[in-house]
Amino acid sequence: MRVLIVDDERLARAELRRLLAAYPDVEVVGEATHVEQARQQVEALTPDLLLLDIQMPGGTGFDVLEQLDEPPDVIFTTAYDAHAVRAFSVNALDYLLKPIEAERLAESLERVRQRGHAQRASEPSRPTGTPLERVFVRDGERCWLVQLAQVPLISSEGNYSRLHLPGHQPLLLRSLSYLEEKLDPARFFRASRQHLINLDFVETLEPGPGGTLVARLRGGPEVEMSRRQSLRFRERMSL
């Protein structure tokens, strides 16, 4: 396992350090003190753990998240507990309170490991190229990683893309163009300027006004295609 250690406390880092040495399969790749050089030193290094401090110069760890097109595991260090319980609202990650207790410590990767993340720190990189699997969606006080496999439609806001989830609809710092050049072709399609569906939620298909096709996805929202897009579906499709 991979860890890069985020925080602008010498003493916070140092003490970190000490706590990882006791487990062989824990390899620290690096330290950062600041928004910036955290997101550099993942782009970099591409470890698969983060220990990442919430307030720091410059922002915080979640500006540090949301900077990364696909985060690694974070676990976040903080001293502010009231803060982390409002972050972490939807347990889809991990904190602990400094100061940082060994047991508690070995609680937290070991909740890392069991989500598979340790058999990835003895294979290959990724290769240039793979799809957007994953983003770290801020909306208010809630943090989270969304599986963008599970999404059904993202639409466009300007520089932005809203990703429209059951119950949710997280504003992600992206463009739709972005997006649509990052996520697999082969499951997301570009239905307009707006909106980008997810083939696998498609339930219908149905003529719409002028030769476009209206899609209606699993859950009940209706996009409706421009004309060529349409086209190209129907092509794609064979329809």
Second form
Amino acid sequence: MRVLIVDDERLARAELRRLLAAYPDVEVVGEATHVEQARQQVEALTPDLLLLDIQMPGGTGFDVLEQLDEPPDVIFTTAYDAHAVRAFSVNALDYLLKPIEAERLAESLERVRQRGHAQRASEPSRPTGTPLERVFVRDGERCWLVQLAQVPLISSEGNYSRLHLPGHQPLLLRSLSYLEEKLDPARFFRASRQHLINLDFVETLEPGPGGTLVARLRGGPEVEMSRRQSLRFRERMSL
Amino acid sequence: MSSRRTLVYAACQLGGWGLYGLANILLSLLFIATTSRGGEQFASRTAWTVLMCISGGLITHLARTWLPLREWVRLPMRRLALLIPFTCTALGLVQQVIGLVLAYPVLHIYGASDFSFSFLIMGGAFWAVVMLMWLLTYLTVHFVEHAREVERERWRQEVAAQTSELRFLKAQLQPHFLFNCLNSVRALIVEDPVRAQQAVTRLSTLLRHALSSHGPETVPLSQELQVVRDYLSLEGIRLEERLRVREDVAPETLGIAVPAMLVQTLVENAIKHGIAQTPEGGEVAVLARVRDGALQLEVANTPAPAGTPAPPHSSGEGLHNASERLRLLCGMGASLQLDQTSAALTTARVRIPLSP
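Structure of the form predicted together with its partner chain, please, following the form predicted alone?
In what comes next, the whole complex appears, and the chain from above leads the way.
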């Protein structure tokens, strides 16, 4: 497991290195001290896991994740942050409180390993240039690493996009066109200027007004395709 | 207190009505001097004036006793606008009736031919105006007193709030700082045991200071600086070469009393908003000197680069509270200002006037 440590304090990084030395399968590939450096290091080194401090110069650990195209697995490290702890208590993102207990670190690493195994088993090969698979989103006080395969619908909101998940609709700081380019075209289809739909979620297709198509998605919403995209969709389906 | 108030009230009543009577008698004398027939009525007119003053004094005194005038200061203006004219008119009418009885059947100042409708109305209006003046004077005194009491109460509450707030601040001592510090110390135990031991000692001193919440509200600057040094050395372990400290304190300032934790708050701010936000770090400078009859304190720091988002939980409240506390403890002449006009330096300036 290749790990990148992000923390603005040298002693905190040294302490993490010391703790991680106990794991032969863990390799610390680099260190970063602030938001911008962290982004560059992740892109250059493509680590499997980020040990990410929340408070640092130039922003927070959340800002780092929001800037990354496809964030690796993350374990947050924080001295004390009631907000952050609340943010994690509702989802799978893991965190460690400083000073870090060796046992808690072991648990977190084990969790990451299992998650990694599950993913690698389902997709044996991951060549470079693979489509975007997950994104980090923040919605008020909560934050998630969202698997995009589980998102039925993405709609455009100006320069941003909204993910329509059951129960919450977080905003993603990327444009819909950008996402269309990065997402797996076999799974996501641009239904109109406003919508990107996940084909796995399409339940029924009905003819709409003027030769368009209306897709009903599992779990609720109906999306009307534009005329042009309806045509394209029909062509694609008939192939 | 209340006996003094009664005395003041009595003096005002006697003085007011006495002056009114005296002025009237003097006017009557002037009247006699200018006319030939005035002399006959002078005695009865003087008697009437004296009796009117006594009845006026009595009526207003009874009004003060029977009406809840002191509670009127709490009433809304709209109710007062109705109450005051009504009360004046009523009191004025009573006085007018007494005046007529005294003037006609008792003292024979007027004959039956003197009475006309407009004469009666004019008399009533005159007394109503006199009563209005009395009432306004009385109410004004109470209004001023009431306002002063409200202001005093407000200050009392503010001081109480500030005191409890200070206790709270001292008690909680930034958990974020505390745990980061412990984390650094843990790393130091392996790396440099001697420094780790020093850090634990410093942390103990700081904690002991923070926990002794019953201490004085102001401390000599020398004592405050000792706390600041402990704090800065701990932050230094955490931030290492990113934190550079400069201290320039004139010896004559060391004994001057400053609000406890004031410099500490400013230094903490300087690190939180400045040094900790900058990857390459910067300098915190603490300056103290006496100039123009005042203690001048400055905490200057290299600011965060432009466009840095504000760290969480920072609403500028800390600085505002510090400024309020400073004024409460050191008087209205004391001030705290944050100077962010220079891009290269953020400076918090404190001025505490020295008492002569």
